[in-house]
Every structure is written in structure tokens, then in C-alpha cells.
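Next up: just one chain, as C-alpha cells, the form predicted alone.
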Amino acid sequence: MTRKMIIDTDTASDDAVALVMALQTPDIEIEAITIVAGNMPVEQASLNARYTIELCGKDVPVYDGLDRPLTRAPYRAYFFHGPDGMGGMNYPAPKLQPRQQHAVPALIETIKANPGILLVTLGPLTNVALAVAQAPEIAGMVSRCVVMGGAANTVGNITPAAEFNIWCDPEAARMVFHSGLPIEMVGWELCRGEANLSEADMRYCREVINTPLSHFAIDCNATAIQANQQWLGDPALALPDPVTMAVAIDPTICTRSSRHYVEVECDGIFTRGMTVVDQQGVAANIQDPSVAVWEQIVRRGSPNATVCWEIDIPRWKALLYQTLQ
């Protein structure tokens, strides 16, 4: 039975990778494409969307969105994804052209459209917090809201207390994680350590697998790779969006889950966009930040987001291994 599915991305060297892993999994159909700005402006995340899809033989719509975040200034990845956010590779512009319509009400109509899809979300919050905001029943329309976001109570990846989607545009990820989206919470930490890709394992792809996607999905991330040892301390290729993809595709590979409720931190100094996950359920709810925390009547919050903890490596590179050939 074919599954329908809906992708919101910054376009990056890992978000490739993670479309990939969508565009070629057989019983998974991509109604739309669209693009927020977050490690690369969107003119150039669309590029590297566009040349992801028509390098895999689709045709999917591409929506360009959001150009900055909600309230801040936008922030780029070009120091961990390279220039052109591909590892500097200089791909060839691709034929296929983006959309007229904007991205915010092309996620309107298609949801709309396809009750029961499936959001997968690989960048800032932006445009789904835009969508909801402007039509908030699309919220029960979703049948997951797959988010590659966050850090769940562990250390982040732009600060000690966030990841970078989240810290990109902080208002725009509390809106979603209060929107009443069926969120999963994939956060970054599930693709460190044993989860990276390791020297032998991109060998694997490269002379076993030894197709053009997976050669692409090693070479984009020629930059990424350096950042990710040299400034992150893990063994070789840590791959975020591609994980949330694998679990979006395949939900058995989030082997522990719970649900939690979940606040996105977008007033402090050190902690903005730190995920707060209430794993104890002990979370004050505050209504008004006028009165004192102590003065406030203390209750538990409601889960709105169910935290992926855990993966199964194995699986989840054998789910990838599988959409390069």
C-alpha cells in the first residue's frame, strides 16, 4: 500500500541524503517538497533539492519557502556543510524548477488534500509553524509528524543546550511542538557514535554498493565529515536527517519511545531552543510569566510529542544501504 508523504527541508549534505532514502523507497510517494531557509538560504536548498530529485529519476513538486526565521536573523550552516552546502561538490544546476506557489499554502493544500499523510520535518520549524498558524485543523490531518529537532535532555550540536534547527528558529518550534501535530521527536544525538557512518561503512558504499547515489551520498558530505570529527568528536560521518528519515520510513527502528511533554526554550541567554523534555513529569505549566514560578499552581504538562530515545544501528544503516543501490 502505497504511503504518502510530505518532506519540509533546509537542504543540506544530510537532508540529501535523507531524500534519497524517501525518493527511493518503493511504496512511499512524495506529494511535495518544500523549503525552508536554515542551513542554506532557500534559493540554494531548493538547488540541492531539485538536484537530489532528478538525480534519482523523479519528479516531485519543490516549493520554495520561509527565507528567514520567524523573529531572528537567519544563520547559516556553510562551516559544517560546505558553500553550497553539498560539500563544495558544485553540482550542476538541475532543469527542474521550483513551484509558483509558496511553500506555506502548498502545505495547506496538500495536507489538505491527503488525509493521512505523512510530514517529515528535516529543518527549522518555519513554514509548518506558518502552516498551522494559518490553518490550524491541518494539525489533525497528519497521521505522523516525523521531526528531525532537538536534543532530548543530552548535550546539543550549535550550543551546549541546543540543536540547530531548533536554535535557527526557536518561536517557530514551540508553535508546532503546541500545535497538536502528532510529533515524533527524532533528535540529533540518535545519529552519534556507533549510529555515524563509520570509515568502513562508507567504504561499503563506495565499493560494494558502488552505485552513483551512493558514492553521492558519501562525496556531498565531504565537509561535513571534517566537522563532524574534527569539531563534534565523533568517529567519521554523523547523518541526523537520513536517521529521522529511516524512522519516518520504517517506525520499528525506534526501538524506545515515550511521550513527554516537550518546551522549546526561546527566552534564555544559554539555552535557546533547548528542548525540555519532561521525562519526569514535573513540568509547571505557566501561564503568566508575570508571576512568580513559586506562586504558580504546579501541574503536569501535557505529553504533545512522543521522544525517540533509541535506534537500531543495524537496521537503520541496512534501511540506507538499501536506498543507495
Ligand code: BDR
The other form holds:
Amino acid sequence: MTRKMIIDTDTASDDAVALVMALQTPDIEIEAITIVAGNMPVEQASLNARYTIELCGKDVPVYDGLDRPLTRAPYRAYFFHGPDGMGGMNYPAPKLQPRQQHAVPALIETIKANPGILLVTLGPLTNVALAVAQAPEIAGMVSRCVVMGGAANTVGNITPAAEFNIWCDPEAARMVFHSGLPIEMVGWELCRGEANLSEADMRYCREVINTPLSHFAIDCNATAIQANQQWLGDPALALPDPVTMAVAIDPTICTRSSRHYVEVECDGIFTRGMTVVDQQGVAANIQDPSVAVWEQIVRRGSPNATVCWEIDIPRWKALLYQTLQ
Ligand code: BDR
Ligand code: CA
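Go ahead and give the structure of the form predicted together with beta-D-ribofuranose, now that the form predicted alone is out.
Then the entire complex follows, led off by the chain already shown.
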């Protein structure tokens, strides 16, 4: 039986590999790919997504969405993914064109037409926030909403406190985390260190798998490999969006998870976009009625997300390799 999926993405190099994984998984039927600004402006992200779809020999509807966060100035990750988001590879323009419809109504209609669909988010949550604001009922029609975003009570990658996708549009993230969507949070901390593709892993992709897709996966990440080292001091290639896609395709790749109340910091000077996970369940005990926001939290203190704490690294890589054949 096939499983239906929608992917919301700010397509740059690691998003592209995640798209390949979904496109190459035989029992996944992608109903829509919606594009959001983040790593790249929407126009470039859309080109990157459509190029990737064509490379896989597929034809999937692509809908362009919001080109900036709800209230914040846009911030692009050229420094990390290269001027085109694809390691400066200057891939040719795809023939596949985006649909006329905007991503937000496309998300709403696609979810309504496919109750039980799986939603995977690989970028800032701007499109998804507007979709649930306009049609709150869609939150209950999604079977799983697997989010690449946040850092569960640990350090961030764009600031010491925050992960890029949530930091870009924290107001949108807060709306989504409070929308009732069945969120599974895959934080940045799961996608670094041993989860990275090492030099040997990348050699395996090139020399042993040795397909157009396995070369593409490494080539388009040329800038990301360098930036990961220079910016984060993390060796080799980090692939946050593909790790998230692996969990979306095979939930058992997340080997430890638990449900928590998760809040997104929108006001902090140093903590903008921080994902505050109520790991010990203390939010419901806070007694400070003079502070309106805590009253809200006490009211809202029940779990709103499943936080993934651990992944099976060999199995995530095995799934990646399988889809690059
Ligand atoms: C996230 O930020 C982007 O640069 C990546 O595509 C990924 O979605 C990691 O923090
Ligand atoms: Ca992304």
C-alpha cells in the first residue's frame, strides 16, 4: 500500500537529498512539494526542487509559497549552501514548471483531499503556519507532521540557542507547534557528529554506489561540506533534512522519543527561535499568575510534540544509500 506525503521545503543542498530519498522510495506517493523561503529565495528553492524531481525522472506538482517570514526580515543561507543553494553547481533550469496555485491553498486542499497524509517540513514553518491559521481543521487530518527543526534543550547551529529553520520564522513555528498538528520534532542535534557522512561514507557513495544520484548527493553539498567544518567545526557532511526524511519514511529509525510541551521563544534577544522542551514536565506547576505568558503556559502545559532524542545511525545511512541506487 502506498503512503501519501507532502513536503514543505526551502530547497538547498540537504533538502535536495531528502527529496531524492522520498522520490526514490517506492511506497511513497508525493502529492505536493511546497516551497518556502529560508535557505534561498522561493524562486531559487523552487528551481532546485524541480531540478531534483527531474533528475529522479519524476513529475510531482510543485507550489511556490511565502518568500519571507511572517514578520521578520528574510535571511538566506548562501554562506552554507552556496550562491545557488546547490554548492555552486549551476545545474540547468528544469523544464518542470511550478503550478499556478500558491503553496498555502495547495497545502490546505491537498491535506483535505488526502486525510491521513504525512507532512514533512524541511524549512521555516511559514507556509504551514498560514495553512493552519486559514484552515485549522487540517491539523487533525494529518497522520504525522515530521519537522526538521529546533534543538531539544541543547545548542543551536545559527545561534548558540537556535536551529536555523525555527530561528528564521519563530512566530510561524510557534503557531505550528500550537496548531494541534501531530508534530514529531527531529532536532539539529540528531543530525551531526556520527550521523554525518564521513569521508569514507562519501567515498562509498561515489565509488561503490556510483550512480548519478549518489554523485549528485555529494556534489550539490560541496559548499555545505566546507561550511560545516568552518562554521560549526563539525567534520564532513551533515544532512539534517535527509535524517528527518529517514525518520519520516521509517519511524523506527527514531529509537528514543517522548511527548513534551514544546515552546518556541519569539522574544528573546539571545534566544530567538529556541525550542524550549519541558523535559521534566514542570511547566504545568508554574504558579505565577502575575505573568500572563506563564498563565498561558500553565493552560497549555500539556504535550504538543513528540521529541526524537536518538536515531539509529547505521540504519539512517543504510536507508539513504538504498535510495541513491
Ligand atoms: C536546516 O537548515 C537548513 O540550512 C537545512 O536545509 C536544514 O533544513 C538545518 O538547521
Ligand atoms: Ca531545509
